[in-house]
Amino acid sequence: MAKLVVENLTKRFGSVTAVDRLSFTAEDREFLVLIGPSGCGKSTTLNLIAGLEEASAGRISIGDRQVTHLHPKDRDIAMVFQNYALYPHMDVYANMAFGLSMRGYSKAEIGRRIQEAAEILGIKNLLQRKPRALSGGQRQRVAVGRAIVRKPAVFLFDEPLSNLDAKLRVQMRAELSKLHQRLNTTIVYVTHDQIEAMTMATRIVLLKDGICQQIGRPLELYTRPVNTFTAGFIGTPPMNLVPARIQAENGKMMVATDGFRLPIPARWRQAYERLKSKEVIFGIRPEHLRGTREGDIAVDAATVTRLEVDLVEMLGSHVQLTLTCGPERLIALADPALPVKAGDRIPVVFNMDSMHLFEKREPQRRIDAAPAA
């Protein structure tokens, strides 16, 4: 079993705490992604797991062994770095063979493992080339191959696609996902790119300032963020978050902001009764806001408000609109055929069934309301 367990892991650099009492488990054969903004501690966490940094406190276990204070070579891990870390004077074969040679494997076994990995990665024709003669994608495959030949208990990836162009990143995401399925092993993967996290991970660990904000499956973080940080970080574009007040009006519960007043769905009114007259953060994702034109609205007029368009961005399959909402800005989507330009005031349909409410005070946690029976 290649289960990785991190318990209350802490790393301090002088007076700075880079990782703060972090705990998570990567189950056997899981693809776990650590994600967060720059400086959140995700790469430091990976280095602690790899043994490249010494933990200030906490425990790290792989399988049935505690490895917290073991030398990197004794942890049964293999790491793929952001900059590939290939030896420029060695050809591809020698780069892949180096680690095995240092561990005393026979030439026959080394050759067998390299041919097997090269077959999986489609680099058999590159084995005699030097790194300088390879493209970025080819270098990345070699770096992955060097890890594969080790046959470790856990693979560690530190932003391996960040140096590739956009098209190649998409291709390599798919290849790494297929590779995980084929190798059937445990992977811990660090990235700042949420698209990589959402498309590749079985579960995500979201970090901020060295502290875990939420752990869950990608769709769970997207649909049920536990706080405004998760809501604003996960999603492209991110969730709209606007200060609001909950008000009672003619038997209805309303969300009121400086730019609109909209009804809370009837099935939630009783659950949100306790919030009456309270300040909250109202959240709604751009895909749940639809810019439209007068006369095209075939929904409850109560969920429509008129907002001024500040910016129009054509993205092919849809138009992204930046809307003025009092002192705030909202992002909405619209059909490419919608005749709209900056300065227009247009009807905007809110899908209130997909709204979120968060506490206004820190840490701005999600306010849950189960639908009334």
The other form holds:
Amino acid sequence: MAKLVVENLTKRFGSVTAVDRLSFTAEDREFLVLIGPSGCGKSTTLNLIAGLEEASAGRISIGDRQVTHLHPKDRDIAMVFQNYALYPHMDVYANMAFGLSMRGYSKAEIGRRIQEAAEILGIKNLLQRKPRALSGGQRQRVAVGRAIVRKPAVFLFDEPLSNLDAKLRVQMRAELSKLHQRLNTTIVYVTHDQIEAMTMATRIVLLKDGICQQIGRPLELYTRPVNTFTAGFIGTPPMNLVPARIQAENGKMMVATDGFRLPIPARWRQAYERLKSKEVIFGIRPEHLRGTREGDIAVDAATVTRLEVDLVEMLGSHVQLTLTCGPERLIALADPALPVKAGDRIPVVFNMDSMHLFEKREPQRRIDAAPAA
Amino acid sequence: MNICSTSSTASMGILPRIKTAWHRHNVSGYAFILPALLVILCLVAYPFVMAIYLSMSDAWVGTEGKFVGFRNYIDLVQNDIFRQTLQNSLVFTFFAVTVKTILGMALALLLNARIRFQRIFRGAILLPWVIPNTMSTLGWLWMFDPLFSVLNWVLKHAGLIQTNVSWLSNPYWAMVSIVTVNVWRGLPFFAITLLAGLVSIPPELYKAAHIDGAGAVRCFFRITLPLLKPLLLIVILFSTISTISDFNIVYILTRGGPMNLTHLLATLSFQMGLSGGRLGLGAAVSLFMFPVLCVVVYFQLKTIRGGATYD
Ligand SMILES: Nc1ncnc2c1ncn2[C@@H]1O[C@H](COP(=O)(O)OP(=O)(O)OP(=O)(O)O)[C@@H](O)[C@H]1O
Ligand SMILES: [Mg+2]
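Compare with the form predicted on its own: the form predicted in complex with the partner chain:
Whole complex next, starting from this chain.
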């Protein structure tokens, strides 16, 4: 149980900078998720925290200790690997006992801790088996068990669920969340699956090319992405992002693109005055774009645009529509009962209260209505 | 299913029927191994059976010989030179294989470490193995020369010896010499094979072990060695078999001397059977270790099957 502080952490492999001046803090008992596309430096960051790689620059501390140059075994951390990394020649019991016996715990204490962990994870009946006689999910549990018997200050998980099938992944996700509550320790968890990040994290650190993009609570990243990268990365299907121009039109501010012209909500008009005739990126999530039928009651004419349907994907709970909007494609959702087929032109309601604006110039930062609210 | 296929074959012509049979009984598989099988039968099985027959006959060069049962074997057991040779063979094999195993393991670990010019080293390590055996052994013969060779010269100038050592005529040094040459030659096989084994151990296991608190030494004994065990046993097995039947080194360096103290089974067999003309006795010498080796192989293979695999 401890706080993990990472300051200006940098790792270079030759000319590649895998991690670039990364700083974040995982508070005591926090479930911090590192997320980002493949190759963004998530595993490298975790290896640096674990001490499996030597940092090129920066500092790491766990609790009140500087651990930047300590050996992995002295950092009081435990790690769960993507491919589990169970010792193939040892049975489950020996796998879990290894770390403890290396640290000189007594036989009795080791036995007690393993029984306790096995109880929590439901693997009591597997203790005598070799890893190759276990299913993926069972190996996963053993790998977690090997970490928790050590009772470390910080747990490190590197994509622990990515080798499991979809159903098991959902189940293990819930179990890991529960385990976190039960163990009450700090966890740093790497994944590239944003659903895992959204559901499990207390806070998320989003990386791209080794550079931290945004740190925040899951909902914060979802509702106030700091740039178009975050906006596009968090959320499935991803946020629609289209180039647009802000125009003033008889007292209203409008967002204009090649496919539509829509008014900015009245309460933000003042604030967006400064953007008049500027090029921006307009962003809106699919769930805030609703495909409807002509003559539907709830349609306020001002926020409706008629767009052509390119593709209809029925997902049961809802229909996902791909719409043509000038040269761009927009994704919208609709009621599964909506009679719609490709080629139709339908009214689409834009929930402009949930719109986002970003600067056109890289790194396409968020433009807030009320700066620093 | 069955009914269906019989009725359809019945209505078929002869060619399609052959084709079906070909596929159904995996005839193609046997056809592919047939050439190799023939070669093995002619070049391995026939001489082997022939050797067994010869070892039970009193054949001399040029004579047919008649069946004498285990006479040759009994003669051998009572023969002092043979008993000495048997002891030489065991000593030679034991030390050569042990040293090769330890040095081979060390070399493999070194080659597996992240070092500069790794590829050059990995290639160079194979050299003793690819140089024709006889040629390199002749090179050693020259180096062991007591008067004019580089070895004594170096040792003398380094102050390690005062007088020249007669490497190949001193009983003790002769054995050390042939073991050394055998180790020099066999080391690459160990190093490269064990290196291949090391490379195939997933690096995550070491990461996990480091975090678990195991240092380099405990990593080796608790992770590397157990995982390499099956491979190590196979390598030791192969090496034992080829070492105990070594011929070139002794034939070129010592011819079995001094006083038969470096004779190995192969060289003794050659001397008795071909130089001495007693074919039957020579065959018996070379076959003497066969039952022993069979037992060794059986137990080693059994252990290997019970060994660990990754994953
Ligand atoms: N040992 C290494 N030598 C050279 N480059 C490396 C090394 N390890 C990682 N890299 C590089 O560093 C970058 C980050 O790699 P890292 O493994 O941390 O990515 P990741 O975010 O974990 O990706 P993934 O989701 O695919 O696991 C990549 O560009 C990778 O090629
Ligand atoms: Mg990774």
